[in-house]
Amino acid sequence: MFLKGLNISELDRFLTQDILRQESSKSNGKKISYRTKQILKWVYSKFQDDPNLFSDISKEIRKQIAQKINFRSLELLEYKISQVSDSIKFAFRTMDKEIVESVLMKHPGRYTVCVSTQVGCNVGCIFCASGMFGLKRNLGSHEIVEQLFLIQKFVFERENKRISNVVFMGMGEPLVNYNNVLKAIEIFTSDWGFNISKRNVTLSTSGILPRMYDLIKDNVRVKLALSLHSPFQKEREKLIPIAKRYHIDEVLKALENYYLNTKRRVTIEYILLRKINDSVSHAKELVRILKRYNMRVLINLIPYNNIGNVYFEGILLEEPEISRIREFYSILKEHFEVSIRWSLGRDIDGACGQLRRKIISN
């Protein structure tokens, strides 16, 4: 039983049935809700998960809680602080000795944490280090939440700051781990949890079509980002093999439906690869296909962050020249909101899976 994988009703039910039965019978259950809120306040407001330090709870109850509930599922293995930007890359070890990554990105007025949802990945994007060792398993909701908790604790103890934004853009495809991701979002955004606004949570997907519609059905009102990377179906299939299952037109239609149902601006993520998808014709085709849909779009252009000697049809993956990036940007800017997301962590193995890959290789 991992505390950080429980919502408030699940923790309340567990405490009632397993720990506080005598107290519950005396108080007709009223104290249980109070005890539950006490524990959650310690964890998600004070960022303390050692029950021995829950000073407003009796020693006997603390002892039982410590015996029956696991409060920690990840161990901080290492972290690397960027010397060129305000970002920190974290590597965590799971209880079964796997490694997952998270990144803290500091911006004026906000701190953002990028979390992983899987150990490895099976989407197979050629430009991403996450899938180079394949997919080991999904992360449990407690392991997703633990990443944010440990980084928040790290920041709070050093800077007395709170995390305001979360992006599901780390290792793995979030919509393949759908139920655990939804549970993590609930804990991130609930007033009894981290109390982060849903508008400050972004979920990125390579385009798992059925789950994109499930997000609408389940009223998951976070921001949605689509990893597109090419406006041409055949080329996209080569860059992102899972795209063979879901046509670009169907995926963009699902994105439009998400926007119409949530009124949340959607994001197109586009990694720029030199002499592969950075041409004028790519930019113009991207404008053409996006204009067919009724949605407010932000296009994030991401100059490629080198992960080693990786080739696409005989072409070495490289970042485009600055002039090429600016030309691509200018074409899009005439029609859409556009930003260039320069890597904040090139000196700390900041790209997805890089630090994990280095640790495993060593």
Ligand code: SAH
Second form
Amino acid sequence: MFLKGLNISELDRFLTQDILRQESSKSNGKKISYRTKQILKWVYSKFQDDPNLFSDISKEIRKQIAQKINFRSLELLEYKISQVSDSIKFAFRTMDKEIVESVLMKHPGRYTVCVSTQVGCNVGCIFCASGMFGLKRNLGSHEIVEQLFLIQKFVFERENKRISNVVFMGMGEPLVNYNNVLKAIEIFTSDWGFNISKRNVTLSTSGILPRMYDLIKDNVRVKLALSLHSPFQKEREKLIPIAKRYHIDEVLKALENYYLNTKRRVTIEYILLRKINDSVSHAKELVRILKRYNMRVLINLIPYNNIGNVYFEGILLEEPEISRIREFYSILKEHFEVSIRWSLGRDIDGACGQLRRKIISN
Ligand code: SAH
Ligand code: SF4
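For comparison with the form predicted alone, please write out the form predicted together with this ligand.
Okay, now the whole complex, with that chain kicking things off.
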């Protein structure tokens, strides 16, 4: 039983039925017990997850809790502080010795953590380091939550600061690990958990169509970002192999539905690859197709971050020249909100999956 994979009612049930049997008569099964609240407060408000230090709980109960509940499942392996931007990349080791990475990005008034949801990824995007080894396994909800916990603890102890934003943009495709991601979102956004506003949580997907509709049905209401990368179905299929299964018109329709249901601005992510998808006709086609949908959209341009010598149909993957990026931006800007995400911390291998790859190959 992993503490950080339990929501308040699951923890309460476990505590009252399995551990505090002698106390459970006091709880009528509906009200959350005082013990449960105490423990959640230690973990998610004081960022203390060593049960021996829960000073307002008796020694005897602490001992039982520590025996039956696993409080930690990740170990901090290393962190690298970027010299060029205010970001820190963390590498964690799971109990089965897999590597999971997360990034902390500091902006004035806003601390954002980028979390991973899988070890590897089986979507297979040609430009992405996470997909290079395929999918090893899904992360459990406790492992997703623990990335945020350990980084929050790190900044709380050093700077007394709170994490305000979470983005699901690390290693893995969150919608392939749907249930665990949903549980993690619950823990991130509940008042008994990290209490982060759903508006400050962004989930990025390569377009797993049925799960995009599940997000609506399950009333998840976080911000949604779709990795589009090309306005042309045939080309998109080559960049993102899973796009063969889910047609571009269908995923954009799902995004529109998400917008109409939540009224939250949606994001289109577009990686810019030199001489592949950065032409004027790409930009114009992108404008044309997006205009068909009734949604408020932000287009986030992401200049490609180099992951080594990778070729696509004979062309080396490279970031476009600045002038190209600016031109692409201006065409879109006439019609939509647009931002350019200059990679934070290239010196710390800031792009998705890169740190793990380095550690593995060393
Ligand atoms: N699997 C999800 C979320 C994780 S990837 C998705 O694909 O949306 C998060 C973002 O990082 C995606 O938009 C992806 O295209 C981008 N990305 C991956 N590799 C990159 C690279 N080498 N350079 C720049 N962005 C990259
Ligand atoms: Fe997976 Fe996203 Fe990387 Fe594509 S970009 S391989 S979906 S993690």
